[in-house]
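Presented as structure tokens, the chain that follows is alone, the form predicted on its own.
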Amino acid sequence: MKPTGVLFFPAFDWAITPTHPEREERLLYTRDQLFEEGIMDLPQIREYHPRLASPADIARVHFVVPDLDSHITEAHLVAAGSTLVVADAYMNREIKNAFAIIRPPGHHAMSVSHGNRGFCNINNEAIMIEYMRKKYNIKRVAIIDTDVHHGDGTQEIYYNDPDVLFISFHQDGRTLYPGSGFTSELGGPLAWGTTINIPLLPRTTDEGIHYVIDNLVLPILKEFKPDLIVNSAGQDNHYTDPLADMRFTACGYAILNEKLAPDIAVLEGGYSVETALPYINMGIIMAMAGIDYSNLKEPDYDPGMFIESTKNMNAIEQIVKQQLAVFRHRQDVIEENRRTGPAWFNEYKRIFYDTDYIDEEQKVRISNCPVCSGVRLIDSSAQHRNGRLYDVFCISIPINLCPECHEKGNTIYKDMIKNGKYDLVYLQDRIDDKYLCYDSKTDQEQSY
């Protein structure tokens, strides 16, 4: 039996502020617990060490404005690079699965990154997935986001990609940041039904979340047949987390992980530093490695605290039924959108960076192609904290585009440079693994 890979990068030299929930001490107690229990010395565990992600690894996913050095630190590059280490180990069959216990987190970071939002600058899972799709020719990927906050960044990155299934269960966005993740958010016109959100009422317990796993997530995974399952492993559904109001337990997380059986899990949120994170991380590792976790209990665990309400279960059962039907009818809707939709699908959105107080305006266009998911164009404008306004234009060529759309995207890049309207024009060509940024003020083009 192959071991489970574990990579631990606590980033003890990085924090948003000394008193911020996402600060150096966040994984301190987890480190102590792992070493005190001796779990890293077991034959079922193989420890890995991080490396830096390259600029191309970042540019494969993000348009960082104005450049990588402006708000991407070494800690961000190490956290993202850590996911690539475990990805290589998994694909080279050194391990049966892997858990990257890393920070800073990333699932709120979107395609365009003007700064930090939701404690995230770059999206670790997306960087890993695009690395694996390019290097190992992975086709279909399922991302299961178990963070209490909706994974809006990961959702946005893959909203128009029919080959990436994104499922997020989280505390209802009407009651918690980022205020999104509703059942109506189902994917773009040519990827409809491959985004599945399950907003849960506050105080949902293990019972409710496991019902979602058993009756929605696992049936969808069986039908989707992904080449890779990734758990965006947020831990702030725990009953002691200070930023949310859910009732999940450490043992509940372990059971979830055993049922889900992800190939790779990547740590996201979770801010109960002493009373949750050490136990949850232990539970996930034990479940992935096949180690008995039945005695895993928090010191204050009381079964009477975790009785699911009838109101919550009724709401969960309705959502599960609704979203399963959506997934099973997705191809009909996609084909109808192809037949009757316009040449370009248009969307307007406003994005707020709560950490850096940046307000971004976006105009997004997706080409309607009869055979692929289309070229994605993002017209983005935001004023940074230094007072400078950036108008940027981004062309994204996904890895699954047809030759005609591939050529169209490269032509648009050249045309937008001649246009002269934008401060920066980006080309993200995942097919040729080519990433360019043209700066109109210097008339220079940078290649990543």
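Residue numbers count along the first chain shown, from 1. Nothing here was measured: the structure is a model prediction, and the numbers come from that model. Throughout, rigid core stands for the largest set of C-alpha atoms superposing within 1.5 Å between the two forms. Only residues modelled in both forms are compared. Compared with the form predicted together with its partner chain:
- Taking a Cα shift of 2 Å or more after superposition on the rigid core as the cut-off, the single stretch of three or more consecutive residues that moves between these two forms is 302-305.
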The other form holds:
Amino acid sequence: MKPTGVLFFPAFDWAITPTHPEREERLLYTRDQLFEEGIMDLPQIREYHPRLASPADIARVHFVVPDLDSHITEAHLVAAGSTLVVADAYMNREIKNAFAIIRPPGHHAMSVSHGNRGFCNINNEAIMIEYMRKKYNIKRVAIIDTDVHHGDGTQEIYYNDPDVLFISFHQDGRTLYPGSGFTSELGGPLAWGTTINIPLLPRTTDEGIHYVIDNLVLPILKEFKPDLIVNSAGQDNHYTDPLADMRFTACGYAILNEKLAPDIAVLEGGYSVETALPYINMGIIMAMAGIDYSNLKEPDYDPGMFIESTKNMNAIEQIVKQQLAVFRHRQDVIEENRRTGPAWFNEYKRIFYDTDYIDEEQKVRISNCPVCSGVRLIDSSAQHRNGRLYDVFCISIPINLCPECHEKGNTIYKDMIKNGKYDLVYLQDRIDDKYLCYDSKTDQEQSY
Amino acid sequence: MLIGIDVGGTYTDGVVFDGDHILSSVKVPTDDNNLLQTLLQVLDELLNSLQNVDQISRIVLSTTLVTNILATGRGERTALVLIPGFGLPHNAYQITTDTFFLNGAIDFRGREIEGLDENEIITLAQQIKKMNFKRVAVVGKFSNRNASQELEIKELFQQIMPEVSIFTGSQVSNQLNFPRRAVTTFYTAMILPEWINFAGQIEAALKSRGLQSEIHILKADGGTMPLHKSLEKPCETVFSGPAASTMGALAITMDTKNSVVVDIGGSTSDLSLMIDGQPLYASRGAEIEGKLTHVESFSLKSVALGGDSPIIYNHETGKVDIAASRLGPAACFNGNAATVTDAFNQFYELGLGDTKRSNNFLGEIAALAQIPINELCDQVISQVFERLETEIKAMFLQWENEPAYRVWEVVNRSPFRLDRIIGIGAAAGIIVPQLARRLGVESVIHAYSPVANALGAAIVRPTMSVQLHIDTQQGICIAQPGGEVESPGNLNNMQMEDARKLAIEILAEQAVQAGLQDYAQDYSIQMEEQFNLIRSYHRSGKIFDVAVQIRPGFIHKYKGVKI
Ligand SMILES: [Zn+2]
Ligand SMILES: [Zn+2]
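For comparison with the form predicted on its own, kindly provide the form predicted together with its partner chain.
Then the entire complex follows, led off by the chain already shown.
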């Protein structure tokens, strides 16, 4: 049996600010626990060494405004690069699956990145997935976001891509950051039904979450038949997390990973650094490596500590039923949208960067193509903390677009440069693996 | 004058070193069944070459005794009692058939999270007593952060079985990694009686020869320790032979290049790396008898391929192979089999020993394989190079792929750039220059290469280290070795400078106690870490980890060799 790959990168020399929850200490006790257990010495585990992600790896997913150096630190590049290391090891069949225990996290980072939101600057999972789609020709991907917060960044990146299934269960957006992830968010018109949200009431327990896994997530995965399953593995559903209010346990996380059997899990949030993280991280590794985890528990855990209420179970059953129907209907709805929709689908958005206090305005347009999911155009403006206002135009050509839309995206890029109205014009051409950024002030084009 | 003796697997080497040159050297075959005898034979031959034995200030020995005891199962039967707490299943810690488990648990901050069960301990003690164990090793998970449960068990055990020797994990190591701590403690308990016996015999032998010199034992980390210190940590003497060779290589080069040291012995070749002139350590500790330990050791790779490895014709595959087991010396040195040395001797016309014998024995195999002798030699030599090259490259790769936990470690890492190969051991001069040419780097073969291991042993300085763990919130201040430390002043006001200063003071104090005051000032900081504890956006304490050490190096008098 092949081993499970573990890449542990605690970034012991990096913090957002000295007293921020995303701090040096965050994975210290996880380090202590993993090392003291000696789990890395077991034949079932192989430890990997991180590397830096390249500018092209970032540009494949993000439009970083104004440029990479402005707010992407080396720590971000190492965290993102770590996911690429395990992706390579997985694709080269060195390991059967992998867990990247890395920080800083990424699942709140969206396509356009003006700064840090929800502790994230760049989206580690998306960077890994696009790398794997390009390098290894992976077609269908499922991302299960098990963080307590809605993975709004990952959702936004794949909202219009029918080949990437995004499922997130989280504490209800009415009671927790980022305030999204409602059942009505189901994907763009041509990718409807491959975004599935399961908002849960505060204090949901193992029982409630496992009901969702068994009756919604696993059946959908079976029907979707992904080539790759990624767990966006936040650990803040834990009953001791200081930033959220759920009742999930370390054992609950271990069982979840055993059932889900992700090919690659990537750590996201989780800020109960002493009473949750050491045990959850152990549990996930053990479950992924097929090691008996019956001796693992939090010191204060007592079976029967948390009982799910009938009322909450009924509510969960209701959501599960509703979302399963959505998923099974998706082809019909997409066809209908394609037939009746305009030539371009339009959307207006405001995005708030809580960490950096930036307000972004976006106009998004998706072309209504009869054969593919369409080219995506984002007109974004935001005032950065240094007072500068940026108006940028971004063109995204996902890897699965038709030749016509591919061509169309490239033409629009040239047109927008001539237009001269934007500070920066970006072209993200994943088909040709070509990433350009034109700066109208200097009349220079940067290529990644 | 200094004496260094390295008891190797095939040969035992000894030198007398004075000023800047070797006065005399001795090489005899090692008698595995009587290492002491071999050792004393070499010592006596060295002493006989001297006018006056009073001038010998220090004798350093490197020996394979501990490895031999463990490999042959001669260690004393020992019960291993573990307190694994929560986490991996108990079967992950089934280190020996005599492993027992007890309830209780400590966490990473040193807090007791599950109490001991006194009845369970008493029952187990009675069982162990009934089973006639004379030695018990007691090791708890996170006992490096809080040893109280180990000590309480030890006390109860001692009351029930006063005649039994009890070892605790916290007295052996305070590094993280419970299974390695368990293995190291278990091995220590097993080998100590025979080691004490050996040390006693050495002391008596020196006394009977009228020697007043200091006596040191070489360690796997390339440093020495006084003989009496080895009674606390005998496991540290494993792999001291290869460490001696690495230090010998450093002694004859004394610069800051990136090197691979290739020590070619009779039946094995030992490889080690030097980066910027510093030997590279094994990040996971020494692996003894297939188990990882907390013994600090150089990163070593042993290949079953030496100058005396016999060449054989494999009738099944129809191919020429190099066998793993040594039969005797090379044919050219009056052995009775064609060896790797003979192949090099023939092919490169080295003129070693009786070249006719090389030719004759190689000819027999060539006839079997139905190929010309030169073709046979070429095949053998290619195999030797390929195996060594593969192992060397694997070592580079391993170094490049060491885990990193800090951003700067990832950003500043570069691929290994090899400058040269240093050849050590009798057969190195034959093989290493050609190997270096193949890899496109320079090679170093020194006149002292054949005895560089014994030279290394003679001139290396003592090493020691102190690790300090401070948790201001938990009020913990523990040193290893030494245990709990009285903190100077208020722990809550502690800063990195204070923690570092405290660690250095403890090291100096321990150096003096061990009679090593001359080296107390030669310390360097091996590792330092500090973490602010943040609770609800406020700093609520600090955790410090500091390790200071007297790194491997040479005694003050050593300034290089002259031939
Ligand atoms: Zn989160
Ligand atoms: Zn199209």
